[in-house]
Amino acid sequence: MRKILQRPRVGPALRELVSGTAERRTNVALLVLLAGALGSGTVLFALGTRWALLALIVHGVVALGIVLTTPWKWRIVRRGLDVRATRSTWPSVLLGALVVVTVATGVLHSSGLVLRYGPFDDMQVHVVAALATVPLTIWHVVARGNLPQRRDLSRRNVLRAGLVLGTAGALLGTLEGAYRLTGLPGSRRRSTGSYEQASHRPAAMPSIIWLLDPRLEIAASDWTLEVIDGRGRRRWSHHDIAGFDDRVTATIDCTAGWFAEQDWHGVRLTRLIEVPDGARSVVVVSQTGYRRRFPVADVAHLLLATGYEGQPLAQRHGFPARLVAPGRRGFWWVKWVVSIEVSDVAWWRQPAFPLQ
């Protein structure tokens, strides 16, 4: 009778099977969360409107979901280092370190406690670390073979995922409440996650360029604007453009994590170009070769600015003329504009983010 009541012994093979199942479940969950973080971060990076708030919430929830799964992943990593530490293990360790840096810089940015690391913005470190995880994540998936499968959508796994995401959502709400309760800078973030800097003080406004795009200094006398539209090809001098005084108050929201509202003056694009029937986009080109393609519907809202707050643009802010694109992130605000062309190519037929 005593033998019958004894708990059956779990053999090494069964223990390994159970452990392997838990390891796979954790790895798949982390893979999905990482993909969600990268996807929502990319969307957030692109949006400059209130819709960015939804992407910001999703981004925060999946990031905290990664934090909540860390204890289970740490057990796997520690066991792997103890049992089979090899050269192939260290890329996984590096991946883990990059994820930690990405999440930590994201949390610090959201609180507003740390916004710079020496010459680098917190958001720049956050984005670079996140992008560095992509090739390592692909390697990890290929090496470990932990691709999601249909069986992962079992009722139990879905409930587990819901519990993790629900807890992450509650934690996000708690953090946001704490920011407001304590008066931390994070309580004053824009819907994009950016912080106000130098609104209506253009002299103090940061000057950011995209990737390897060079900084230029152009004399007004050497500058001309070429316009190609339904009426043909025309050129405007700086004196011609400066004669207009259209005004708009608009917020430039930079992907480096700051925003600034300024009163801009210049000329609306509707005064410069004629959009014929069948046109689908308008291409705005910088002296550097940098360009963005806008939908025709945007033309009514675009301003070619020659100044801000009652003074001419600074060279570092795009003098002699830069584009003001309300509702779009800063990389759409083309500096040192030299060409505007109406096109029959759809606006979305371009990289989501400039490659230059």
Ligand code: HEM
Given for the second form:
Amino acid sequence: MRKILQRPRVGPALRELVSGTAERRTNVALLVLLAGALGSGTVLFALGTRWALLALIVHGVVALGIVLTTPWKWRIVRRGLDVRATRSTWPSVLLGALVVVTVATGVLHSSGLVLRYGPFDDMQVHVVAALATVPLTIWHVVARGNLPQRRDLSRRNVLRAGLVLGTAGALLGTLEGAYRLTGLPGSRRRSTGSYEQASHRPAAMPSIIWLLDPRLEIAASDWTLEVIDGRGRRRWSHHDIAGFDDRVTATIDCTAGWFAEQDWHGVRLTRLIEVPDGARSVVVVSQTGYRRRFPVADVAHLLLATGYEGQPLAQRHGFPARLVAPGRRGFWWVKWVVSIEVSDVAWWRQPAFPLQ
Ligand code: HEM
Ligand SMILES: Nc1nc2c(c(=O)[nH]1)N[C@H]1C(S)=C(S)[C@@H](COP(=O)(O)O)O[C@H]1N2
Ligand SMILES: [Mo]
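Next up, the form predicted in complex with the named molecule, please; the one we just looked at was the form predicted alone.
First the chain shown before, then all remaining chains and molecules of the complex.
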């Protein structure tokens, strides 16, 4: 009898069990939120239309959910640091620091308070820090456990998750409201989160290399455009191309976090290529080798631009010719175009983001 009632033995074990499930809940929630932030951030990077707004809201809600979860995580961290300062501690501390940097640069971007860190765009810092969390998170979970399981989807936990995400949504709304009330630059960003820069002032427009591409200076006389389509292979000189004056007003929106509207002129792709039945994509290739593959349905909206705002393109903006792809993010706007090829390969058979 006595032995069974000896509470001191049962008590700590029970408490351990209960706090253990609370810990587990926090860790699993953070893991799911981190994955959600990475996923929604990546989608936000890929979208150039109003649909980006949906990804932007999901991204903000999930990311602020991480912020709301930190008090619980902090308890676990403090106890862990008290109990053991093991070799596995420093990567975990680094992971925590990277998440803090990612969240901070995210909020500073959305408010518009800080858009540059020395030589780097805020979005560069944000994305590099976010991507660096991936291997560390995998390591952290392998070393410490707490992978999501089916039983985590209990009614109570789903309600808890709803509460966290609902509060995060309210916090996001409050932040956006505050930007508007205080007139912070954040109130003037586009559905992608980008800020307007140098619209109709191309001389002031930034010049962006996606990753490792070289910057080219090509003389008009050295340049030809090769077109491979349903009729075969043809070459156009700069003189031929410059004879057209098709115009489109379109917004280039770079994932570095800025956008600019310009009046572009050049030649519509429909004038240059004939898309045969059964063709599925069109590949636009730069002299550097940088290329993007577009669905054939896009051809009607694509312009090969030779200039903007009534003047020829600057070298750094892709002279003699660069693609204008309305509604698509900047990395689709191939510069220094030398070849356009119709193909029967599906457009999505390419990396989601360029690799060069
Ligand atoms: C660990 C993962 C990530 C976390 C914790 C995170 C966190 C955040 C936070 C807190 C914001 C500010 C949200 C707001 O106040 O509206 C933000 C904005 C942003 N993030 Fe992330 N992020 C992550 C990953 C990514 C990735 C992988 C990308 C892109 C590839 C990305 C792209 C963006 C963009 C474009 C914005 C600006 C959106 C806006 O202006 O509201 N993020 N992020
Ligand atoms: N050949 C080539 N084209 C390119 C790039 C590149 O690195 N190489 N960068 C792309 C990216 S990420 C953007 S945002 C736009 C930038 O155009 P801009 O330099 O005229 O502002 O060009 C796109 N076209
Ligand atoms: Mo870009």
